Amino acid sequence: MDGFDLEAHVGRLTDQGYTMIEDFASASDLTEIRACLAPHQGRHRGRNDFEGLDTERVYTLVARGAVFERLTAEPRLMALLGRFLQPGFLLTASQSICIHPGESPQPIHTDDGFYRIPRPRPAISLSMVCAVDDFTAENGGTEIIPGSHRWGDPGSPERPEDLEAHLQPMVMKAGTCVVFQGTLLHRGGANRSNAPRLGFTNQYCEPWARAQENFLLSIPPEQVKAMSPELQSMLGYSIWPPFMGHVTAAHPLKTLETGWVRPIERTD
């Protein structure tokens, strides 16, 4: 953590809403994650308009490669959630994301609105967006409004009606994250160049919070069980105290052991 600045990250953060670590995956980090990437690509295009139809998204990315692993838990992002979230934290969505020529902008969103609280309120979810390919205005880059994460439901008098008059292109080379709250609204932009855009984001949630992926069903236990204690920790084996996550009353962290037995299994 040599020479990153925490505390200007978490300032601008707070006061806007987003901040940006510039030199966040290295150029053999991008070369592996499109090496990982290569055999999922193809296979999953959007449903609708906000998965995006000319958009391929490739989920449970944090199982897809060694790379993805170390970059979910890397320890500049993990300070700076450490100060926005509670201890325990979970991770909550890890996706790429492949937008092509011609795909339309994503509707403005926020990435914590199914949880359904009035705001103003504190983010109960952070975001990362890493940029793999260059981002740009025309290439669909993301876009985002900076400080309406401290704006109220829609209706509220600090929220104007004209929310696309208000955003503004995340420009990323390659390597670079932006960092954001979950309350922040933002979108995909369009892809208007004539090249795919490639990227990558993980969220992370309260630890007391409700993940979008059940990271416990969708990654074999056998390969959790290699995993750090922390990402072990973020993928749901884990506690919120006193006891909220528990397994049949034991710790979920049990059920990585060697011979673990279900308890409604069990003949003794």
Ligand SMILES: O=C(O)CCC(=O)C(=O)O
Given for the second form:
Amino acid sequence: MDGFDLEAHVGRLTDQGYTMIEDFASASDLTEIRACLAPHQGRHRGRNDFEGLDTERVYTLVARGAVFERLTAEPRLMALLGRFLQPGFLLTASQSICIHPGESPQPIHTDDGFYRIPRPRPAISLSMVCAVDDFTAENGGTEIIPGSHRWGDPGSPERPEDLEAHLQPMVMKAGTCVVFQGTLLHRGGANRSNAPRLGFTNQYCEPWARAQENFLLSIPPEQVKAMSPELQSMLGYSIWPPFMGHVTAAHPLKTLETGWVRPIERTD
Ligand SMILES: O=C(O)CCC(=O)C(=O)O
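Mind giving me the form predicted in complex with this ligand, seeing as the form predicted alone was just shown?
Once more the chain from above appears, this time first in line as the rest of the complex follows.
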């Protein structure tokens, strides 16, 4: 973590609700990301305005290549998240987002809004969006409203009427990522350029909160077995003490052991 000023990032995340990590992904990471995504591109467009009708998303990204495993548990990011979330935090979403030319802006939203607890409050999740192509103000770069993580629910006096006027584009070189509080207002921008904008996002939530993606069902146990203990824990093979997440009174890691049989299927 040489040259990484953790305290400065913590300060920006606390005050402004976001911070950027330059050189988060290396040039070779970016090449690997493109190679992993190539077989999936051009297959599915979004189903609504939120996913984006001219946007392609590849979900369960963490399980689609070694580069995603590495970047999901990237040490600088882990250290930063560890300052805001409890030990044992979970991965709640992992997807690539390719915004095609002509795409309209996403609705302005927060990423932890489905935890229906009144605001202002601490974030229950944090998100990161990594630029795989350069993000610009024209090509659909993420747009955020600095400081909005501190606002109350819609209708609160500090919340301006015209949210759009407060949006700022995250202009980022490929390989840079922006990390922001789950309470921060943001959106994927309109792509007014003539080339697609590829990025990927991982979101992480408190270890006691329900995750958006159910990785326990989507990723084959044999694949999880080969992952790092840190990643296994983030995917849900972990316990929030004293016993949230148990499998018939056993630790979920037991289910990855060779020969494990579901207790309700046992005859002994
Ligand atoms: O693609 C982006 O820049 C942000 C997308 C986003 O905020 C989302 O899909 O929740």
